[in-house]
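The data below hold one chain only, encoded as structure tokens and taken in the form predicted alone.
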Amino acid sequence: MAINAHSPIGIFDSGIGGLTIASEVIRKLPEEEVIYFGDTAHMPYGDKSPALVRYYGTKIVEFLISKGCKIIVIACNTISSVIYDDVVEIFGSRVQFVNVIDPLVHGLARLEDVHRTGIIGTQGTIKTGIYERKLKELRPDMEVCSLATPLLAPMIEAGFFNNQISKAVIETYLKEDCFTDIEAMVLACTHYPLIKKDIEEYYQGTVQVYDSTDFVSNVVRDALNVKGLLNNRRSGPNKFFASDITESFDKTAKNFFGEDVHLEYANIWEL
């Protein structure tokens, strides 16, 4: 299948979060026709081995390849984490591949008034020490305290986000002493744009509170701007798919986009 300037942007998660990097990537680029995939049957990625990560992350590429995807935007930091590189060497000759790190950390290096920063995401992200690694390679100088929170997709997957559940499980993590005088705080994991309001919240405008849809929108115009690839005229529809139809899912992705929202169920694993 050819690719044009028609063709349409990829963007897959493992559940709801990329629903916020779609939602940007759609204001942003109106003209465009996005594909979005979550894998809410396997959902969350944070606590899975690299290798069923892997075998996940893969599948969908391959499913939105299938589609006719000009460029594919993995939406989640596990995922990102895992098997960006991968993807790129193996179906890089193909499609263009945007991940959700790469971004967010030249974004925040580029911000001189930032010296201490606090980064939260899922176990599997975390433990990867990918963003120390990437900022400290850009920004030496840059004192970085990172800390898992578990309970944070599972908890927005479930619908719980600007709630007084929400708030109590934000404000138990973000007491840990490391965050003591950061100055900024980096959302690592795209389900928590969802919850943001209530970080900010909590630090009451003393602390810069960064996620990847404030950068992720800018690179893929700019990716596709370069390949001569950007749309002056949406071809079709968005379309949404998922490996099993929540309702979670569903009240989220209407939230986001209207009740035009058409949910397609999808069971890739076996193509």
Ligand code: DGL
Contents of the next structure:
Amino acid sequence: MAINAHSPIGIFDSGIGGLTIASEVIRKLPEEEVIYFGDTAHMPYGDKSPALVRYYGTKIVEFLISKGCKIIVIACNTISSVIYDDVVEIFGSRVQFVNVIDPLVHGLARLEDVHRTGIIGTQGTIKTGIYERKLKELRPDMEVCSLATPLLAPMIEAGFFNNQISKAVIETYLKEDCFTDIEAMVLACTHYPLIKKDIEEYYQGTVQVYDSTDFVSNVVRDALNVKGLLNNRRSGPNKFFASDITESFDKTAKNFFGEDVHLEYANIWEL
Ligand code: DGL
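Could you give the coordinates for the form predicted in complex with this ligand, as opposed to the form predicted alone above?
So here's everything in the complex, that chain up top.
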């Protein structure tokens, strides 16, 4: 399928987390058509082996390529940390890729007043040490404390955010000793913007909280612009696919994009 400026932007995640990125992309680039895929049937990815994350992620990339996407945003830290380099090598001649890690790391590196930062993410992401490594390359002076917070993504996917349960779980994680003197907290999972308010309330303005939604849409716009692929009129409605239309996917998509949002079931493993 030939790619041109009117081709859609593909965005994917294990579940509802990537909707936080899709929402920002749609807000900043309203002329673009977005095709979203959430692998709700296999979520969470955070505790899966890299081999399984690679298998699922590659299938989703192939699905989005089959839909004619001009750029694919891997709107999941866990998948980005495992397959970004591989998919660029395998599919990079056909479609551009944006991950959610590099834009956030570059944004953080520019914060000259910040010298101590905390990072929370899934077990899969934290285990790779990718944030620490990339951040230290740009800011060797930065002290980093990373913590896997495996309960958060499934909790959010199940609809528990901005309530007493989520607050108690968040507090338990953020009480960790090494977070005591941090100046910034990095939400290294695309589900976490949905609990950003809870986290900000916990810190009461003493710590700045950052996530990928702050930076990714600019990177997408610049990547399209460089290739002359920015759209100037919307080609079709945004489409949201999931491998299981869960109550949470339906509710979160409607919260972000309105009641008439187009949701579709797609079992891409049997295609
Ligand atoms: N939203 C995904 C991320 O950014 C992970 C959630 C999961 O464990 O599936 O890492």
